[in-house]
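Below sits a lone chain in C-alpha cells, taken as the form predicted on its own.
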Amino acid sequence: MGQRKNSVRVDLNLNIRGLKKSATLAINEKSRALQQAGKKIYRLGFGQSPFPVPEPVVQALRENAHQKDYLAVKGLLPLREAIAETYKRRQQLSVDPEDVLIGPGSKELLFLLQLVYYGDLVIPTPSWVSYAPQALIVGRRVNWVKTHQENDWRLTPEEIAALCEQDPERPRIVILNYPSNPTGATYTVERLKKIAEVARKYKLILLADEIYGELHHSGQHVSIARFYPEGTIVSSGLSKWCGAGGWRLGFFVFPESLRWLLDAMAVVASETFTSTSAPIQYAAVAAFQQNPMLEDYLSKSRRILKFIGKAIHSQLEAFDVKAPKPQGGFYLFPNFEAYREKLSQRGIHDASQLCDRMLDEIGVALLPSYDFGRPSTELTARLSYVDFDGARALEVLDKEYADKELDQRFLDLCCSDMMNATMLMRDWLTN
C-alpha cells in the first residue's frame, strides 16, 4: 500500500515539476523588492488597473462589511441577476441568472472549467501567462496556435479550422481573449463571425475571456457570444475595469445548453472554495447596476488609457520598436527584432535575457514573451502602461481636460515615469 501511495505522489508531482510562480506576480514582487532596496524601478511588467475602485462600489462594500454568512456556491442571486441584466443591456444576450457562476476571480473559474471538462485547451501564442500552466497542472493537453505580427498576433478562423481538421471529433476549449493580454489588440465583428462559424462546425467550447471588454478604448466591445451563443462561455470580473483586482471576484456566463457544465463546476467549487467572499459579492451588485457615476468613470478611464497607449506606442515606433496599435486594456507587445545584432553583441539573444538586463541596468521592468508562449529566441515582450496614479489622472482630467483634448502636459503631469521609461529604453537600445 505504501508503494502505491508513493507512486501516486510522483505522478501528481510530474504535473507541476518545472512550473514556476506566475510570471506577472513574480515580476511585481521582484520590482517591489528592488524598489525597497532603493533602486528606481519603472514598473511596466505588472498589469494592474491604476484607477481607484468607483466610489458607489466602495460605499456598497462599507455598507455590507457585516455580511458574514456563507453564500450559495453559484453566487449571490441579486449579483447574478445584475450581471445577467448587464449582458442583456450591453451585449443583447439572453442571459438567465441561473447561467451565471461567481468565483473568487475568473482565474479560479478557468481552473475549475479545465478540471471538470475533458478536452484539449487551444490557445493562441502569445496569450496570458496562466492559461497553459493551469492546463498542465490539471493534466490537459495544450494546443498552441501560432499567430503573426502582421495580423497583430490574433487568431484566424483558418488556423483554428486547420487544427480541428486533424481530429474533428476531439473535444476542445478554445480561449479567445480580447482585448488581448498581452497585445492590446482586439477583433473586428467580421472576424468574430467567422470564428463563430468554425466553432459551430467543430462543436467547440469557446471561452471568451473578456475581462478587458469594458476597457475597449472606444467603448465598442462586442462579445462573440452574440454569434455563437450555444457554445460560448463569457469570462469577466471586477479586476480590470473596476480597479478591484485584490477583491478577487470573477464570473462566467454560460449558455443554457452548457448549464450541465456550470453545475459540474459548482459541485467542485463546493468542495474547494465553498463560496466567494460575502461582503465583496454584496458590494459587487452596485458595480453592475446602471449608474451615471460608473458610466462616467468608465468613459474617463478609457479616454486616459487610449491616450497613454497611443503616446507610448508612437514613442516605440519612433525608434523602430514595432507593436500592434493598442485598442483596449493597457498592454503593448513591443518587438525589439530591429536591435538583434546590437543586442547579440552585448550577449543578449532572447527575450528573457533582454528583460533581465533592462531591469538590472536601467530599472525598466517588462515581461519576456516566452512567458506568454512565444519562442524563447524571439525578442518580444509585454509592456503594461499602468505605472501611474490613476486617482490623480482622473482628478487632472476633471479639472483641466473636461472640454479639451489630452496633450503632452497631461503626460508630464500624470505619466512622467512611463514616458521617461520609454526614453531610457531608446537610449539603452541605441547607444
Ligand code: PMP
Given for the second form:
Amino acid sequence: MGQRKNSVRVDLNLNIRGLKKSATLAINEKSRALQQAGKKIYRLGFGQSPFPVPEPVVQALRENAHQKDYLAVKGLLPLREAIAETYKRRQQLSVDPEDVLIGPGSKELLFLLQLVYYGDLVIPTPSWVSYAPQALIVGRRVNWVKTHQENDWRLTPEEIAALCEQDPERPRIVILNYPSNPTGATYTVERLKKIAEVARKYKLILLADEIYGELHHSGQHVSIARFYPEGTIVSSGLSKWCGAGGWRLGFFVFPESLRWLLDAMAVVASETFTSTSAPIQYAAVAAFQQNPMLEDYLSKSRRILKFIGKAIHSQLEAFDVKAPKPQGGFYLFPNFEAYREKLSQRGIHDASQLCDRMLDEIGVALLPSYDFGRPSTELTARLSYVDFDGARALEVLDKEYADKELDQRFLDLCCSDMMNATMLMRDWLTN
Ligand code: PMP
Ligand code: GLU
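Could you output the structure for the form predicted in complex with this ligand, given that the previous block was the form predicted on its own?
Next comes the full complex, this chain leading.
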C-alpha cells in the first residue's frame, strides 16, 4: 500500500506560515544532537543559567510535590504577595499583590500581552528572538528601532520620540530589556529617566523585561518602573537568576492604572493555560522570601558571571572582535567585521554562514544576529557564556576564593572549555 494521503487540507494560519522554530530552542536542540552524536560542541548558542536552583527553593518544591489542585488564574496569593514585597524592598515600588500576574514563563505572558493589547510593538534591533515572532503571530505591526554599536546597541529616547512623532496617538508597546539579551549592556539611571519622559509624553505602554535584572553584575539594577510607574509593566521570573528555566514560572508586575490589562490577560489565561503549575508556584514563594542563602547564591553568581564575561570580552577584543562591555546577564554580542575580507575569501558573507561554518568546523555554537533582528549581512552574533558547570564554579568560589580575587586559575578550573572555544575562534578566524 502506498502512503496514505493526508486527508486534512493544508491550511495553516497565514500568520504562522513561514515561521520556524524559535532560534534559541533550535540551536539548543541542534547542539545537543551533535553532542549526542559524539561531536565536541561548545554550547555558546543557547541562553540558559549554568547554576543549579538554590537549595531552599528545591527543598520547597520537594515539600510541595503533593500540591495537586488547580490554582487561581492570576496565581497563588502568597506568591503574589512575596513578589510584591520583593519589589517594594528592592525597587521601592509600591505594588499591590492584586497587580501581580503569574504565568508559565514570562514568554507566555509577553505573548498574552500582545494578544490583548491593540498596539504596535516597538523594539530595538537587536532584540531577543521571540518578541517579533509573537507580534507577527497575533498580527501586530513591529517597529524595529535603529541602534548603534557606539552606543552599545541601546535604544535612545530620541529615536523612540522620533518614531512616536510620526503618529503621536497610536497605541504602542515599547519593550525595554536590560541587562540585555543579546548584548549584555544595561542603561544608566539618567537614560532611563529620559526614556520614561518620552513614554509619558506619548502614553506608551513600557514593558520592562527585567528578567536579567538580578544578574546585573554589580547588583545595581534599577527598574524603569520607578520613573514611569503609571505605564510600566515589569516582566521577570525564575528562569535566569534562579537557574530554573525549565520550571516555567514568570510574572508581570502591573501598575494599578493598568489593572484592566491584567484582567484581560487573565481572561485569556483562563481559557488557555488555566493556571501555572501548583508545586512550582508553592516552591517559588521560597525564592522571594528574604533568605541569606539566596543573597549569597546571587552575589556569587554575579561575581562568577562578571569575571567570566570580562575575561571572554577581553580575549575577543585582543583579536579585534569588538563587543559591548558585559554589565549583566550572560551574553556578549561580538562583531566579526574586522575579518570580513578574510571570511569572504572563504565564502562567508553573513552571520548565518559564519555561525554555521563555526559550528561545523570547530564545534562552536553561536546565534547569528539576524535572529535578533540585525541585517542579514552584518557579521555580528550572540555568544552565551554559560557552557560551564555552575555548581562546581560555586563550590570552587566558596572553598578557594571567599577572600581572594578571582584569577586565571579559577577560569582553568571552572571553565577551561569555554576559554578554549574563544581560542579556537581566534585560530579559525586568523588562519
Ligand atoms: N525575555 C528575555 C530577554 C529572555 O532572554 C527570555 C528567555 N528565557 C525570556 C524573556 C523568557 O523567559 P521565561 O519564559 O523563561 O520566563
Ligand atoms: N531566553 C533564552 C535564550 O535567549 C532561551 C529560552 C527561550 O528562548 O525561550 O537563549
